[in-house]
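Next comes just one chain, in C-alpha cells: the form predicted alone.
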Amino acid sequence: MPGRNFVILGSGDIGMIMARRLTLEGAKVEQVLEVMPYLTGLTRNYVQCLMDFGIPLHLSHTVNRIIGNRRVEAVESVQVDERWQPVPGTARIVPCDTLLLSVGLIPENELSRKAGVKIDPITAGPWVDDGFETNVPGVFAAGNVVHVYDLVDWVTEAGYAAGKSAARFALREREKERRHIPMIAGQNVRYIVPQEIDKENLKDGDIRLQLRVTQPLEELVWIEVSDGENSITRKGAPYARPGEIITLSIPQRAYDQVAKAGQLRVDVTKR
C-alpha cells in the first residue's frame, strides 16, 4: 500500500472503482473531487464505490496545492467556478498521506500516429468508419484505442465488426470505390464513434452509434438521427449524462433514406 489516507482526484470510474479497492484493503478515502460540475463516470460506480462506502464526492472542486515535504502531509481542495477559477474562501485542508490521479483516460495511438492514421482530437482515437477502418485502406481499429468504452461488452462487439470488415478486406470483396457519410454532432453531443458510415454496410442489418453528451440532462431527452431537415431515426431516454455512452441504432429499413444523405446529424434534445 503506498499509503493509509487517500484523497482522489477524478470522478472517472477508474478513480471511483480504486476508491472501493483502496477502502476494502484497509485504507481511508477522505474524499473524491471531480472538478466538473457533474460524474464523469457511470452512476452505477458512484453508488457501488462511493454511497455504498460512506466515500464524499465533491463536483466542482480541485486539489489547490499539495503540502508535504518527503512525503505528502495534505491537500488544499477548493471549490472552482464555471471557468475552472478557484472561489475565494473556499479553499479546506485535508490531511493525506497519498494523492491518487485519475483525471483523464485516452487511447494510446502511438502507432496509429506513425501509421498516418487520422485521429479525432476529441476521442484522441482514430477516425473509423461504422466497419472499423480507418482512412488507411486495411487497417482497422477497435476497442479501447478508437475511444473509451464504458462496458467490456461494446469492446467485443466492436472487435467482431472490425474482423469482418477486415475479412472482408482481405477476401477483395469490398468495392474499391468507398462511399461514406460523415457523421456530425449536433446539439449537445461532443462527439460520436463511428465518425462515418460506409453505405455499404447498411446492407448487413442495423448500424449502431455510440456518443456522449457535453452537458448533462437529468430529463427525459430525445436521441435524434436526422439529415439535417428529415428525422431519420429517434429514442427516448431518461436522461443523459456526460459520463455514460449512449447507444443508438438506424435501422436498416432507412437504409434508401440514409443512402440518399449527404451527412448525419445527431442531437440530443430534451422532449
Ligand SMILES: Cc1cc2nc3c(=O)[nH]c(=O)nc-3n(C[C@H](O)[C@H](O)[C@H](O)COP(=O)(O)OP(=O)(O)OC[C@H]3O[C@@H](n4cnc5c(N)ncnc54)[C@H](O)[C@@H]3O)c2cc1C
Contents of the next structure:
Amino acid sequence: MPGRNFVILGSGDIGMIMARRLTLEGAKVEQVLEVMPYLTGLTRNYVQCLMDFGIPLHLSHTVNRIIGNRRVEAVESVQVDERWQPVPGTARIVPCDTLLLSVGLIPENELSRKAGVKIDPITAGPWVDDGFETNVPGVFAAGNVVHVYDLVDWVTEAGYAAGKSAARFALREREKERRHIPMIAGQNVRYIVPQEIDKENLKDGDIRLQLRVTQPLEELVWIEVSDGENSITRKGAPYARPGEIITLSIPQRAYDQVAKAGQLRVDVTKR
Ligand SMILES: Cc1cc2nc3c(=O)[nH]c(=O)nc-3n(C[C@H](O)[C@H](O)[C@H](O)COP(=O)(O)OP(=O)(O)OC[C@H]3O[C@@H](n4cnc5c(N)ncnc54)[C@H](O)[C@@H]3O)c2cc1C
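Mind sharing the form predicted together with the ligand? What's above is the form predicted alone.
All chains and molecules follow, beginning with the one already shown.
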C-alpha cells in the first residue's frame, strides 16, 4: 500500500474504481475531487464505488496546494468557478498521506504516428472510417487506441467490424479510390467515432456511431443524425452525460439518403 489516507483527484472511472479498491484494501479515501461541475465517469461507478462506501465527491473542486516535505501531509482543496479559477474563501486543508492523480486516459499512438496515421486532436486516436480503417490504406485501428471506451462490449464489436473490413481489404474486395462522407460533431457533441463513413460500406448492416457529449443534459434528449438539413435518423434518451458513451445506429433503410449527403451531422438536444 502506498499510503493510508488518500485524496483522489479526478472522478473518471479509474479514479472511482481506485477509491473502492483502496477502501477494500484498508485505506481511508477522504474525498474525490473533480474540477468539472459534473461526474466524468459512469454513474454506475459513482454508485458502486463512492456512494456504497460513503466516499464524498466534491464537484467543481481541485487541489490548490500539496502540503508536506518528505511526505504528503495534507492537500489544500478549493472550489473553482466555470473558468477553473479558485473561488475566494473556499480553501480547505484535507489531511492525507497520499494524493492520487487520476486525471484522464489518452490513447497510446506512438506506432500509429510513426506509420503516418492521421490523429484526431479531440479523441487523441486515429481518424477512422466505419470499417475502422485509418487514412493509411491497410492500417486499421479498434479499441482504446481509437478513443477511450467505457465498456469492453463496444470494443469487442469494434474489433469484429475492423476485422471484417481488414479481410475485405486483404481480399481486395473494395474500390481503390475511397469516397468518404465526413461526420460533423454538431450541437453538444464533443466527438464522433467513426469520423467518416466509407460510401462503399453502405451495403450491409447498420452503421454504428459512438459519441460523447460536451455538457450534461439531465432531461429527455434527442440524438439526431442529419445531412445538415434533413433528419436521417434519431433516437431518444433519458439523459446525456459526458462520462457515458452514446451509441446510435444509422439503419440500412437510410443508406440512399446517406449516400447523397455531402456530410452527416449529429446533434444532441433537449427533447
Ligand atoms: C481501470 C479500468 C477498469 C475498467 N473496467 C471496466 C469494466 O468493469 N467493465 C467494462 O466493460 N470495461 C471496463 N473498462 C474498459 C475496458 O476494459 C477497455 O475499454 C478495454 O479493455 C479496451 O480494450 P482494448 O483491447 O482496446 O485495449 P487493452 O485491453 O488495453 O489491450 C491492449 C493490449 O495491447 C497491448 N499493447 C499495447 N501496445 C503494444 C505494442 N506496441 N505491441 C504489442 N502489444 C501492445 C497491451 O499490452 C494490451 O495487452 C475498464 C478500463 C480500465 C482502464
